[in-house]
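Given as structure tokens, the chain that follows is alone and in the form predicted on its own.
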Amino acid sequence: MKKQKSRRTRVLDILYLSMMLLPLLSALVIKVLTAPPTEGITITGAQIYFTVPMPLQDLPVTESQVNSALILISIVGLCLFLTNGLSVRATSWRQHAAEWIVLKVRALVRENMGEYFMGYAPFIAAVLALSAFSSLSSLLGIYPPTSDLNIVAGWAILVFVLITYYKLKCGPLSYLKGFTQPVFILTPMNVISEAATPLSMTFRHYGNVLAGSVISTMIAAALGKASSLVLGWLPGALGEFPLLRIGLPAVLSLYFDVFSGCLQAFIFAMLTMAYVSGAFAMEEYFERRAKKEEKKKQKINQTQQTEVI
């Protein structure tokens, strides 16, 4: 039985592997197929691979959304690899890592938005990584979807609908009563201040991602013209070796690939939470709970005592 046990655990294993890698493959694949012709370094958007005729609009179907897609299936895989093999006591250096994981995830809902939100500890985790590996898939010469307004929007109107409906758990009258507040008079304010929620959260991620992609690429850029003035007097491909390129864009990859996308990925998780936390009116819910059922326990006393005489 262990013998059996331990050669599914390893197929499983090659074949989670395979889940994980084969993605990441596929989508450079495609790039390095799909990619137009250019001179030097260019910095332009995701290219767009085919359109989907729609009613109201053509549906364009890009670079990002694919590589989006095949992040989060390498994801799963990931997932899947780590969790193969579980037992009740940890043996091996995957179920630890996926233990430490699931418990910094719930220790972190908790801490900043409280024990009723522990449900929400898989979705706080799969935003981090999603966010962490879009960004991080630049490094293998992918367009990251984090540089795409149209991946982030998405998220951040996810987490408004989530805002929304916690704020309305309370009821409809309790929502609007909140545009209100202090004061009447800053109503307007407040209906600013809803709608720009979604907005901060799409630019903050997207400026600061595409930011250091385009600063990085400038750098770049500008490093390889030096290098051109500074050897050009040399002989043969002496003169075209890009001396200067060598170290800062590794050291900026570092900082603004690495450092700042896993920083925008914890960010926006934060948001997150304080946003769908910070909206939910949890002691005035439980008191019209309460209330609620107060009065369905008056009404099925005044029932059984009609029933009675």
Second form
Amino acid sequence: MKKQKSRRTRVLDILYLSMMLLPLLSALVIKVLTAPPTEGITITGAQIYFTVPMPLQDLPVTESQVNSALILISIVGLCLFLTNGLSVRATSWRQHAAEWIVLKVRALVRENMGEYFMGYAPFIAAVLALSAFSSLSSLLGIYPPTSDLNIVAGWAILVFVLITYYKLKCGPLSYLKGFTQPVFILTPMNVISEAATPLSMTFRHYGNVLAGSVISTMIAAALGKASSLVLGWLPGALGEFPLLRIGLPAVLSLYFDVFSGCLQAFIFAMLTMAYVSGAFAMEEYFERRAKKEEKKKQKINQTQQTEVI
Amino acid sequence: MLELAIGIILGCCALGAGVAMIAGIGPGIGEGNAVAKACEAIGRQPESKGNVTSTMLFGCAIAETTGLYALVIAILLIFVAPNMLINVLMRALGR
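Pass me the form predicted in complex with its partner chain as well; I've looked at the form predicted on its own already.
Everything in the complex follows now, all chains and molecules, and the chain you saw is the first one.
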């Protein structure tokens, strides 16, 4: 027996679906409207749409920033669409998909971070979804935000702030002491390795995506040239059409865009989990807390005793 | 003279990019080792294939980092540095 959907659910469905698809469509439209006319294949960075005057330096608003904001809206639409019309017994494929995602992410976080960090499951899911969808957006032809250094650097700095927060949880003194850990002389090395964490996370993700797009663009251009050299003698439109370009770029795109994009998203999330849970000295923290509570109790006891006297 | 200077800048940028990519050897060897060991492990214990594969991919991605540093430097040298250096030269010449 199938339950009939109410009218409200249907209207919301259409609303959420349009919220999911319209941002991507608008990104395409913006790209088509603003792309400068070029001949052949060129490799360019993100386009600057406009600049906002700021006191220190002008803030350029680029294609990648706009695209990443649009992808964010699209992911919110997807989440709302998947969770629309939930019921206690899962009957629709949407609810099954949503539950599968939630369960998988929770299992991943429990396995890699431990029970204490279970509150991080939504954050990790957000990182995964944002990174994967940003890389996959190049399949639609829009500029992938992850091939811009600034976007990925923003995420990596966020992770760095989290790491520092968890290192500071055991008190600022033990945080500073951590820099001189094995021997005192190694302090500069420790500072460098601390700064290298967000740097390497940024370069890993952005370098992979950018390298994929650069290599596939260069191969597509080379195949076009090669086909005009090899098949140029054919008469008419047959000679101008780049026949050799069919096939190989699609296979490369399957690797560079789909596989590499998803893999990098997974690795970024895994590294986030590893660094954040590794930065937190849990035993030390709980020892400190227990000691503090004991001191508090002693103080209360002392004050009570003095009052009694 | 100016053409010679610009030619030297472009040539040295291309050379630098090529030299930077020598760093690609390291991750190649490292990842090859990792995959070989992963294959051995799967051969010994086929039931742990999923775990071994995900750990291998994770390790490969981390081993790749040094190669990606070189790649970023090479890309900067090819696409960004020539324009910047030529601008500096022009400014120094007052044009």
